[in-house]
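Heads up, the chain below is alone and in the form predicted on its own; it's given as structure tokens.
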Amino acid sequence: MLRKHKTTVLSLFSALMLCSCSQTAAPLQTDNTAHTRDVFAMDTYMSMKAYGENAETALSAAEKYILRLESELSVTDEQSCIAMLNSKGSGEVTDDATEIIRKALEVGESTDGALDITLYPLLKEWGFTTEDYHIPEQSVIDSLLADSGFERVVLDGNTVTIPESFQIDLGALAKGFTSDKIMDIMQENGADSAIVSLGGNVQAMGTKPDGSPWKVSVRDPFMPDTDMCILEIQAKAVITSGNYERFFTGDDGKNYWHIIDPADGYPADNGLVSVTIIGDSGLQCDALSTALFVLGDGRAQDYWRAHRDFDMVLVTDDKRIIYTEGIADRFTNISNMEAEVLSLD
């Protein structure tokens, strides 16, 4: 009997936008009414908190730019570039297509393959994208994995060719991707301070009204319900990937998640259950969650301290909790599991 799951990653919205003790910096603004917006698309509710003047005005433009988006993006509407390339193998795609499509290639390099736009049939397969979870059989996951690769993806200025039998998917970058163009909506539209969340993904502008900074909570992986520990961010991307996201029970007891491993085509189960990656980038963050989760522990912080351009929260199988340096002084555990630092050494 299949049991299937569903869980957030990071905290609701609401509980994401924390009261901050703090508040030795100077208002930023005079205004500081929170105008919110809610919008469900990409398949997941998305909600956006905004203060200053000409937060409706620009809260209406993100709202706008999030339903273009999704229609370019979506693999299932036979009307997206996404959609048409995989039906026709090649094609221009937009703008923004190509810059998600680049980035995943460029983080699909720099994991070894660890991150793979190519597994969409796999996942399908699998169940994930129709809710028809089951474990596929060897010879068909051999099979599609014969079909896929990120490296036979050919980007040249805004056309895309993939062989024959491929299909892609930007599921995995695209809610990154929306939360920094959300951002700089935002700033274009004369917002003062923004918050948003994308089905759990978190990304700020600025600091909260009084100039204090956010504070984000991450859910604790073997107890979805609760919080594992808080982080204090401002103009951050916090971007988390675990393995009791989207997951089912098979009739062999077992949990099977959503994150595939591109080396063997099965949920990738590699020491970790939990990866939140913190940094500038929402895209490069929501690239990071994923890729680093497949590489696992070890690989991992090998990963972090040859690239430092980000922060990471691992959660790890036997529930031990390892952050990173750049956030020693902004991360708080409230959970029952021992934390420890991670440095360059």
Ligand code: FAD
Second form
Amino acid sequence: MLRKHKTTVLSLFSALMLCSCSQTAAPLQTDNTAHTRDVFAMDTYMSMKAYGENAETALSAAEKYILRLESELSVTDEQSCIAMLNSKGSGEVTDDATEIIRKALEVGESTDGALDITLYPLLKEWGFTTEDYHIPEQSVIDSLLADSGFERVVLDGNTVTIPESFQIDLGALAKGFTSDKIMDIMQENGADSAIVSLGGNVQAMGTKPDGSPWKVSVRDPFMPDTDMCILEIQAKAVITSGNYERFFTGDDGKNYWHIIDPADGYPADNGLVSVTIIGDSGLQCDALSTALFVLGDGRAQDYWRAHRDFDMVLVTDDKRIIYTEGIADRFTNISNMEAEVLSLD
Ligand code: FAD
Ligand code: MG
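Beyond the form predicted on its own, can we have the form predicted together with the named molecule?
Next comes the full complex, and the chain you just saw is listed first.
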């Protein structure tokens, strides 16, 4: 089911790019040829598109970096600094891992612990890492929750220390960091413009080669093979967390998904089925997409009002779309759900 969705995302991405390239605004740059590269890493189909005479060089550098990040960050790769930290309880991690962990702790703090990178043992127990899904016994959930808590992760320079029996995983925000890095690499290598989709998480450098904004679609969580809205962006990340990507149906007939509420150890079920964050930093957007999904409708809106350095599109479990005023003129609803603008008033 997971792979099917991700393939769909990839083909949607290609279709979107194809359709957006057919527009006829006056070209600003001479080389409008799209150079593409697909990579499968972090259990995600990643699709990159770059323009300009240096595009191929930039794509190769980005591919290399993606593979490097995967081997640095993967919890299941015994040689990665994260796996080593998890087995030893303390250790030096790479600069990239340090930056991600710092952001995870910061967002953990600002969201009252909704983002908690120490939930890995609980995620394993639910089977989300192994696909050996089951609903854990309450006593097991209680004991694993007692042995978690992002505030007990100590970061000192590049050295991380966690209590014995703790394990961390950066899956909630590492792909956002990856798309940030891809954008940096595209820029450093002289690509004219670029866009990447990491399993549906999109980040763009600049505008399309013709100077017009990129058009990015967001899936309908109630019909994941269909798009729900189109966003026009330039130099932004658009990152979504939803309950429809990785889930299983329990013996009780209910669906259980991969975003866990640290408050009770169960899949977060606080009124939202999808959260899309639009902002300058992929890392920040990815961290917030997961955290605000956990916080739920009301608290996500409060968080936006208090911070306002990002935009968002929320979809509630009673089929309403709520989008923030900053993207109001770049948002097109193509679903049969009602969409309302969230403003500060
Ligand atoms: P997001 O909402 O961005 O993140 C959800 C993920 O965050 C969950 O899957 C869980 O891992 C974690 N999480 C859940 N609740 C919380 C919470 N409250 N606070 C913090 N974190 C939470 N997956 C595989 O199946 N096989 C692999 O080999 C594999 N390798 C990977 C290697 C790397 C380096 C990375 C970064 C990820 C890897 N993944 C792997 C995970 C896979 O890419 C996940 O699907 C992805 O990280 C989840 O991202 P998302 O965009 O689907 O959801
Ligand atoms: Mg996320």
